[in-house]
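Encoded as structure tokens, the following chain is the form predicted on its own, with no partner shown.
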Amino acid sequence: MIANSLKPDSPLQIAVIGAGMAGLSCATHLQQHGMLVTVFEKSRGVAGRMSTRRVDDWQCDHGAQYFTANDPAFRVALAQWQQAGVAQLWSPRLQVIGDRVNNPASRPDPSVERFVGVPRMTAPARLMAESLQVETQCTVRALQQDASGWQLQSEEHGWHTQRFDVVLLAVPAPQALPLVRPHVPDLAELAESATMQASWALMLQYAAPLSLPFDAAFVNQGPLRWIARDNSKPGRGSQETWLLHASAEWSQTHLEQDAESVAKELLAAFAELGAPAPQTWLAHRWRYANTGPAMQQACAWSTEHALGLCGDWLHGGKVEGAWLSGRKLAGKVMQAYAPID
């Protein structure tokens, strides 16, 4: 066991791999409690699937579309984001389209509060990252542990010289699996048990507002499952933009299909709802978008190996689940290294 092995005057050195909501939440909580945290992210920026594509004079959220807030601790974080001006309430005209037999979607509940990042979905994550040490464009491919701690190997830099006392993985299960498999079979078994589902996203730009009678809709017919007028969200510009999300089943079936043919089918489905062809479109394939069925472990932690997992895939999905998963893993780490009385 390595817990409590560090001297009180030696702050814990922690590597968090993944700068999505779970990783940032975990890193923030640990840093607030005096631990030295470095976050490694393979992309050019933070936020993970709370993503926004920016193209010339228009933008579109193409990952998480909104988030809810029920947990008291998450409500506190949300209040801080609102005070900082990076999150606001979104109250779209919301509909459910199609029958509910094969893939039911809940009828819109008027009591549900939906929040978005402002001026784009990435804003809360970017705010969190400002106080953290984040190394972007760093794709961690392997880990090794010896008496001096954990060492990381990245695609861009090879083996890093810095050693870490703890490594926490805040990445989708299929990306975590090869990293934990050589070290902790139990964590590998958990990651392997997760069924990750894909999602195709199509971003559309129009010259003029569409006359559709809704700003967002759950769709229970054809390839679509969600559509939204992105510029109906607070803080956006006047440029008319829409987001189409395909269903998990359709996306998985068409996972390796080219973007042109994906766009053709999704635009045809949108046209059936009364939408004209867009001026411009962009497609994005989320290979690991959801977990089905949802898992409820919250997080996973091995005190013996100082290795842990967090992410929305472990905690029911969604933004709130990711934030709570990261926070819970941070709590496990602090409990393991609590000073002995």
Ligand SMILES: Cc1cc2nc3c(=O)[nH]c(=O)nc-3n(C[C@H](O)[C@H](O)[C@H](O)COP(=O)(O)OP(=O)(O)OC[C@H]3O[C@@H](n4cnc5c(N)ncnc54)[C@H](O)[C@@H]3O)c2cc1C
The other form holds:
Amino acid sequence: MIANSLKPDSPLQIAVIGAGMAGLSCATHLQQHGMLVTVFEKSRGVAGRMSTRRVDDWQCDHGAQYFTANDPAFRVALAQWQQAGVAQLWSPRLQVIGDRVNNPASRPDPSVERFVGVPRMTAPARLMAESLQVETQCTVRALQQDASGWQLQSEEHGWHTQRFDVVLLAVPAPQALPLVRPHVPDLAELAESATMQASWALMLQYAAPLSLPFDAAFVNQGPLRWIARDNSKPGRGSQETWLLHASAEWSQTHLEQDAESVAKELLAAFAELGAPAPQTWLAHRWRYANTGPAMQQACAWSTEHALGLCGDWLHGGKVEGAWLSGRKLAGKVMQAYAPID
Ligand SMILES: Cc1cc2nc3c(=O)[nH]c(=O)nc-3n(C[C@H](O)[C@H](O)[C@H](O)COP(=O)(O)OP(=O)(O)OC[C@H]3O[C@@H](n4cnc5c(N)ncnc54)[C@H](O)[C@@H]3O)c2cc1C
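The structure above corresponds to the form predicted on its own; please give the structure of the form predicted together with this ligand next.
Time for the whole complex; same chain goes first.
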């Protein structure tokens, strides 16, 4: 197939599908190296699973809860976000609740630094998107490639007239699969081999602060896996807001259950820990929350087809993995099109 429809000296035109952390990291890196990048995102806003629900006078992070930063390059990006005021260290009173509580290995590691977006989880992604061309509300449904490059079809606009030299998919594996399958069987096989786990999230708003002895807890019993007082994160308002995440197993079993009965069961589990009934609740079903187990191959790239994949699912899961995966895919593209002296 056609690997490069480039004219000499013309910058590479690249389409990145997905404006989560992986897509934004990939696009940023490519743009910084002189490539013309357009990011296509199906939602109204950027950030993907680093998301926050805003309701009247309260808000709650209902996807990623915090992120760690171990890789030196990611720590540089984090330092820039901290300097720009869009990320901060979060030091909650953290507990482990449940069966494994007496097992020292399951206690929170005090050396782990946990960071959050400020004033909400979406903030770092929004900052990154400011420097990029991002087309939101654009759900890519199909791709086709001919001698003049790649063309995209979106649900909202049909076939786009613009041609791209390279297409990079920064979406969860099940969403990448129908886009790559007609073009690159190897990449389709890879996406098909990834298993994504579901997660139910319940956001709770209270009129007054709860007197629980923790701000966040890993839960090893019943339907819950994670609890957090959202307003204990830096930069949030004073509105008392909590987030409950159900475990992957429970979420999978109750995936098609209605929000009302899911909320009832999760609230009952929270009540057992001493929490009263909330003033308001909102439920969100994540069909694709985490990859289990996440792969470790960083990204996937076909020079022959000028098509690549990145995302947390290829790089150990989590926010840091997503950022690194995007950056590594950008590196592959630059390597593939590096001028030959
Ligand atoms: C409930 C939950 C809890 C989590 N907790 C943590 C945590 O505490 N710490 C942590 O580090 N990580 C956590 N994660 C994981 C973390 O959110 C992800 O690892 C990371 O955000 C993934 O980034 P990504 O760019 O790979 O994918 P995504 O964030 O999913 O971005 C993909 C983007 O592509 C868009 N898209 C999809 N299909 C199309 C299409 N056809 N056309 C256009 N756009 C499309 C989506 O709308 C989305 O914006 C959690 C995730 C969930 C859901």
